[in-house]
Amino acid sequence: MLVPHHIENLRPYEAGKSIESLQAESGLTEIYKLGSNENPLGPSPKVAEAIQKTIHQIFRYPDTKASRLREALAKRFKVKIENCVVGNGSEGIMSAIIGTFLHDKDEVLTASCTFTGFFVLTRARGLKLNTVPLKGFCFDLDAMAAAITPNTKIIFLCNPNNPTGTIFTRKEFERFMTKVPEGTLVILDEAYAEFALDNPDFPDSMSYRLDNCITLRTFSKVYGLAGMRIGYGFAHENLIQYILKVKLPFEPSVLAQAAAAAALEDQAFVEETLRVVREGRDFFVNSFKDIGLRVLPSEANFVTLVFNSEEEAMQIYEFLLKKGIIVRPLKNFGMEEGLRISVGKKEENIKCIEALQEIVKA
């Protein structure tokens, strides 16, 4: 009777398989984990360092404006710190953004098929939440500015997409913003975006000035932070101003703030995983194809396999968690055909590909 209706029905987030969960099933010692798109390589050494340097001040509460990080960001970006966001994960900082601009019957648009964190942060608030399908497997955003309504206020979109890895373009984008209302707000999650800017086509939201615009991104990926819970946002200085009078005071942690910092130093480390990324996202994707797998075009750290029926994905995810090696099911994300396949190191990527040219062959 306590609990309201729309959080009794909440279906919460779900993360992939843990090594340890997997290993608790099946005995199995040698496991590779290539089901959460993290960085194959951890983090930058300069991190652990900082952690080392900074392990005696944990009794302390971490700084609520997290100056130093803030300053490091916006002169990486070329902005001004009150341009800029950090939080506990890209994800806490959606939360603030929820909490800030939403109420009563304001509405919130997005695609079918993308982070299902947006999805539980908008339901768990009790807002209503229109989805338009995916299109070719990529947002489709001619489609979502006619979904557009007067109650709209925030649109989500996902670029590189999680999780299809597919991206709308600068094009298309810019075609997009011509008909969004000003008083609608424009949510980037470009969590992905690092191994994307490669791409002509792609477009970055930072070469925008775009008043109703936010840009959020994270530590998680090509920083090697996922388990620290850093991420960091910009936008224009009177959106920041009244995210943070809603945003959690002491997020992120001291140890969370000092890693991101030294991760943001440390341009070699962030090469070299991008490197190993894109040689690894290849050695998937000419593989997949000559084995006969159908795999979507990806500007992530990860590909996307989309099989015949979700029984079909569900076999092949099945007997790759026999032979060690963890991959995603799609079902939570609305596309129960779907695998999604995490670069890994090139043996672990190996492995990977031996165990589907087995299963194939079968």
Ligand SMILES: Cc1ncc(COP(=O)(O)O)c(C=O)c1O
The other form holds:
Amino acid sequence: MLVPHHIENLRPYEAGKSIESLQAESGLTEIYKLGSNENPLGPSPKVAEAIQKTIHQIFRYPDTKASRLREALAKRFKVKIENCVVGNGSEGIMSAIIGTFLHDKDEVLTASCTFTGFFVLTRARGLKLNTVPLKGFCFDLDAMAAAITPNTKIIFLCNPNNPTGTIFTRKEFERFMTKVPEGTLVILDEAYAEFALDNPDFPDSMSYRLDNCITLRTFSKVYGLAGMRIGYGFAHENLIQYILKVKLPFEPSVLAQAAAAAALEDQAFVEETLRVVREGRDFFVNSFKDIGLRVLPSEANFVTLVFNSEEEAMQIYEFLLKKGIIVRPLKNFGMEEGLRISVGKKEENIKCIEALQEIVKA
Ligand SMILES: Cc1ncc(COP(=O)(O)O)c(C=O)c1O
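The form predicted together with the ligand, contrasted with the form predicted on its own above:
After this comes the whole thing, all chains and molecules, with the earlier chain placed first.
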């Protein structure tokens, strides 16, 4: 056989439905994409400017060290450049981490319902993936600590968690870290951290200095650069040095590096995004409760509804699609009865609520 069993049997990552595919299927012209947790405001205008300025440089290979961007990140987060890594999305860095630290017998531990991209990356390497169920839709860190074995090499935590939007607290995290052996690496996926930083219970990983932790963040969400593919991470310089050996030398691209550097400077855009998302999130949560729907408390740029069954969730999903509203069914995440809805612009949120009111009444 050409490929190993684990590749033959691998279920690839399934992205949220695109506007183009819904248009092609339905002929609808007015479509609202609330399925992929993208920034409702688009990118910062300063990013467009930076891309235009850089476009004539794309015949050159990118700076393999991404020095300008890493320096800017180091300055912003008060660390050294040696503590920073950038890659093709935070998922690109995740892939490099898996390639760097895992041997064949190593095991990976995470929650059963979290970012599926990580599952695909570990399964693509044929590695053993152990999962612990969520408790009350949150990471159960005590149960995860109890599930650590001598073979556990990487623990993947996602905070706020995708797809639930919930967080684990400072206290829970600090207790957990006392139980993690030194030789086990903890990945803290904080793709949605910016939306949670105003919560004093949120354990901002950048406020800790833990030698066996890697923080992963992204320009895809609050910075509005999902299509550019650029993410960043922080860790002890020894860990970063190994990741840099394995990471593809020319990622991220010339344009992605320039776009991210410009995005990082435009903090007014970030503030505006946070304002729009928090306002939209409150509107969603209050409206869902008024309609009588069960919604999980969210610290991210999306909210998750819990229905009585997969059938009910899918019925609502299909109804919303007919109205041109794309949300995310959560079967692939192991939460069949859930639907995840990204916070959009005000008018998009209102459309979504009106459609939900209609189907719930019916
Ligand atoms: C929790 C989480 N981590 C990582 C990613 C991947 O982000 P990136 O676009 O930086 O690869 C996503 C994307 O949705 C996510 O939800």
